[in-house]
Amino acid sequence: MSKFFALIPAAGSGSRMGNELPKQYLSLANQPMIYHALKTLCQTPEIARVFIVLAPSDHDWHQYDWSEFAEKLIVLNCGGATRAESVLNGLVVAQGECIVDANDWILVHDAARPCLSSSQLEKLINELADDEVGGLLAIPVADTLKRSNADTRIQQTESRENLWQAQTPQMFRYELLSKALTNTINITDDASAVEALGLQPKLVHSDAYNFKVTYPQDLALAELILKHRNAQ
């Protein structure tokens, strides 16, 4: 039977925030903002283990006790100059050390999507378990999208019909996932590679919760978010 296996690729610097220290580490409702979802991936029992995917040179990560997810938590330090490159050689150095088959389910999720929901998580691996291709989470397209020019004004407005925006965790089995990632470059997402190989990735409907924390004020909604949900 096939298993399941999380990783996340965490190996940049998150410049946009604006913080010599990597995003993955800032804090977050009183731990580093990477604890989370490693939780979230961490306590989901389908789940056989969680890789993190860090940079060589990364001394960040041995500040903090992650002792909590010793029983399923994998480091390696084997990170790329980008995510594509980063979630490749974790793959290539999680079957070269014997833990993942060619038919196992590999869900690829943010470092900096700490909101993700066990909901939202057993939910992807439910509707796609027994899926061909595999696919995502992602949220239909709710805003009315401007195209700019180059002076910043309005070039035209874009359709939203059949728009979804992209989100993670992303789950392919680990053979198609390392043939989608070792074929393509220049990609913002895992499921843009596997389309590169005119296959069709399944969209699976999810919440705005699950976003993408990239500017500053984005930590206080995602503390806004975890603080309410550990209150219930």
Contents of the next structure:
Amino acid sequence: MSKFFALIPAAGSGSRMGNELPKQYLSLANQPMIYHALKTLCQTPEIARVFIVLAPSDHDWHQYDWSEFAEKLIVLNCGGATRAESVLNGLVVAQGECIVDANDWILVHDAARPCLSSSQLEKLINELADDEVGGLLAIPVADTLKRSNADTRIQQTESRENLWQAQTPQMFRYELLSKALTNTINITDDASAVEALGLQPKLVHSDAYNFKVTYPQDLALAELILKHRNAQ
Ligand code: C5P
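Having gone through the form predicted on its own, I am curious about the other one (the form predicted together with cytidine-5'-monophosphate (C5P)); can you provide its structure?
Next comes the full complex, and the chain you just saw is listed first.
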């Protein structure tokens, strides 16, 4: 039977946050941001182990206590120059640990999506466990989309029909994901690498709570969501 593993690429600098501290360590609901996604992934029974890929130069990880995740968490210091490189390096080292097989599922999740809920994660796993290709959490685009020219003038209004915003986790089998990431450059998510092989990953309907913390004001929103959820 195929097993499920999570892999979090967390080797980015988060430059758009305008902070010295890498984004994943910014304080959020009394914890470093990465804590929240780690907790959701580690407490999900289907997930066998959780790999986190850090930059080789990361000096912040050891400032915190991660002992509550010790049973499942494996720390890899092999982050690369891009997200795709970090994921691929993580996959290579993970296989070296001899616990991941070619057909096992890898759920790649951004460190910057702290509000992933257990129910979204369970939905993704349940909808894709028997899928040929794999897929990802995503939400249909709600806003009207404008394409601009270099002067921020509208060039064109784009149709939003059948347009989705990709989220993470993105879930693919180990062998397929490794092959896909080896063959691509300039991609910003795992699904695009799989698409480049001519395959069609499945979109699993998610919700807006699982947004990516990118700009400073996003932190306050994520904090509200997490506090509200923890109070329930
Ligand atoms: O920068 P962005 O928010 O798109 O990054 C998405 C995810 O990819 C984050 O979790 C970030 O830490 C990770 N990343 C990485 N290695 C890089 C760049 C980004 O692991 N070189």
